[in-house]
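Single chain ahead, by itself, as structure tokens, in the form predicted on its own.
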Amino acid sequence: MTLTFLEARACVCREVKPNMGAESVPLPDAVGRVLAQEVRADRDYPPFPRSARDGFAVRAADLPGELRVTGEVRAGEVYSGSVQPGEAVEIMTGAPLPDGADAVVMIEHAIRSGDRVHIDRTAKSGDNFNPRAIEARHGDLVLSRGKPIGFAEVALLATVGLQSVSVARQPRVAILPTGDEIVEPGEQPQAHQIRNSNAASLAAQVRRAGGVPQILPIARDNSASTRMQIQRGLEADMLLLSGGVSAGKYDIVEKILAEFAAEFFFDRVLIQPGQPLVFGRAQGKFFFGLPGNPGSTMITFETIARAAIERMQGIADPALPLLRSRLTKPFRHKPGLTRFLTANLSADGSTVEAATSHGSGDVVSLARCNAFLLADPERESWDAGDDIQVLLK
């Protein structure tokens, strides 16, 4: 079955379910995982009215004017008595608003002499300060299940009292490369083979979207080795496999897959690169295989297949990182499929062109690229200057 590349996703998105259960980990390690609890406010936030700024608490009925300074309040104190008609508080940021006041004024703002303090504005009630509970109030929903803990999350589940939380357990994602032409890393390869860069380059992308790799060894291009290496692969909780999936002579991974009552769900999507991509279910595991050129490789996980590993883990609409940019030169395609390019993007972000590349197999271009394109299948042309959406790498 052949999709486009949104019909793609949304089948991911639909077909993989959350699954992976929980396990609880220390706060400081939390950072990069899902969450699977929800998370409520242990108290009001904040707890009492905070100062915003440094300055004076008066009551804005008496401004402008000249007010009498009856004390001081700083952060981490509560002032005893109350603010009086006539009167203010010196205050520091953070700091509880005394009672009678229902402003704060910044210093930049007041001039003082002794005692007094002089202000020539107005103020209105509510200036300067955030009320108790404007952020939250005991017992509310702070954080969702399926939120991904950054360091935000971080800073607020220690807010609420947190010193460990529930996330959703890792899944273990088994990367499976196929092919005659391919050798190790390590290994000296002759003229006709190539080193195993997807493997590595999956590896890092799995880990990336939440995953825990596992490299298989590479499965030769014939049914034994292939059959074997699959049945490996399926014992892991997804599993990736690299090549194999055109339709030369040779690519049988399609073809051993339904060996073992495999349902296919698509395996062709109109993008370039990686069109030849397959998504399944076999002994209740998912599969992607993807093609087997690097550009393809990297360009079909992190647009389709990281949805999965990302649903797996509870995120229920995972997101794809894009932006608009402005083009610096002109730029064409051919219409039909949705064309992932690299690309080169400023590092403020506001422009981008397209990089020199020789095709999906060209990883010097790759890794010199920091995004790539994303050409609409329906339109044909950019001018320089025209806004082009752009995936950030």
Ligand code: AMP
Given for the second form:
Amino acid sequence: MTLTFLEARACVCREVKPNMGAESVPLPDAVGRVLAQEVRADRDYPPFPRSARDGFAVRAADLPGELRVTGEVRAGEVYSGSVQPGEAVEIMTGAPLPDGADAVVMIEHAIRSGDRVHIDRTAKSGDNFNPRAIEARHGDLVLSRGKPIGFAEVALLATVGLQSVSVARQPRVAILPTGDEIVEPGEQPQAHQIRNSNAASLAAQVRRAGGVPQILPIARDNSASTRMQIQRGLEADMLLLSGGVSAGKYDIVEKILAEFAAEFFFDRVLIQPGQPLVFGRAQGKFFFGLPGNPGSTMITFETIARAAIERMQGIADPALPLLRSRLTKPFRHKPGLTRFLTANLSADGSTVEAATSHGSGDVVSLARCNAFLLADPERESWDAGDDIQVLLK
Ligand code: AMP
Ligand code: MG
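Show the form predicted in complex with the named molecule, please, because up to now only the form predicted on its own has appeared in this conversation.
Now the full complex is given, and it begins with the chain already shown.
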């Protein structure tokens, strides 16, 4: 069955359900994992009305004017008195707003002399402090199951006092390279052979997606070898095959998978590179047959197979890291396929241009570029200055 790019992604997201179970990890190891528990606020946040500035705690209605400074409050202290009309208390960022005050005036906007402070601008009640519980109330849900944990999530987990957290177990992903011409990277290839780069790139991509890669020995383009390695690969939580899914005489991967009573969800996607992409399930395990050209393997993993690893860990809506940028040169493609092309994105992301590439086997161009143009299948040409979608590498 042939699907469009978006249909193929949707199919993966629909078929693959969270299935990894959970384990507890210490907080420093949680980054890159996916939350398997809800996280609730253990108290109000902020727990007290908290000054956002260094300055003076005031009653807004007193301003503009000259006020009497009756004391100071710093972060980690509580002011014992309260701010009366005509008074101000010097306050530091992070300190609790004293009773009676309803605003903080930045120190840059105040002129202090002795115990007086002159402020010649107005203030509004609520200026420059965060009221108690404005971010979250005690008991509020602050992070949901299925949330990928990055640096800010770790900060929130630490804030609510969690030292360890329940995360989805990491899927073990078997990587099975195929091909009679492929040798291991440590070998000296003969003139007609090439080194196995796909296992290395896939292992890196699997790791980045939160999986644990398990690279299998290269399967040769014969039934016995391919059958044996597929059997091993189906022992993992998921199987990625590279190569052997095109229309060539020795592309036997689909045929051997069929022997395992595989259910195929699609075996062709309208993308380039990577059209012959295969997705299915055998012995209860999902597998992808990724076309073997290095560019096809990388792009089909990144844009479609990766979503399966994310779904297994409980991410509800896997998203692609896309942005829009402005082309510096005109660009044409044959419509009908969603096309990914090696590209160079400027440092600030504002402009992009297609990189020189000699096709989807060009590992040099793939390694040198820093992004991919995403040419949508309906459009044929773009002028310099047009916006285009860009997939980050
Ligand atoms: P295939 O999809 O098996 O027809 O392979 C397509 C192209 O990708 C051929 O030029 C292969 O030599 C190349 N290729 C296949 N597997 C790998 C691999 N593991 N590493 C690098 N190139 C590969
Ligand atoms: Mg092959």
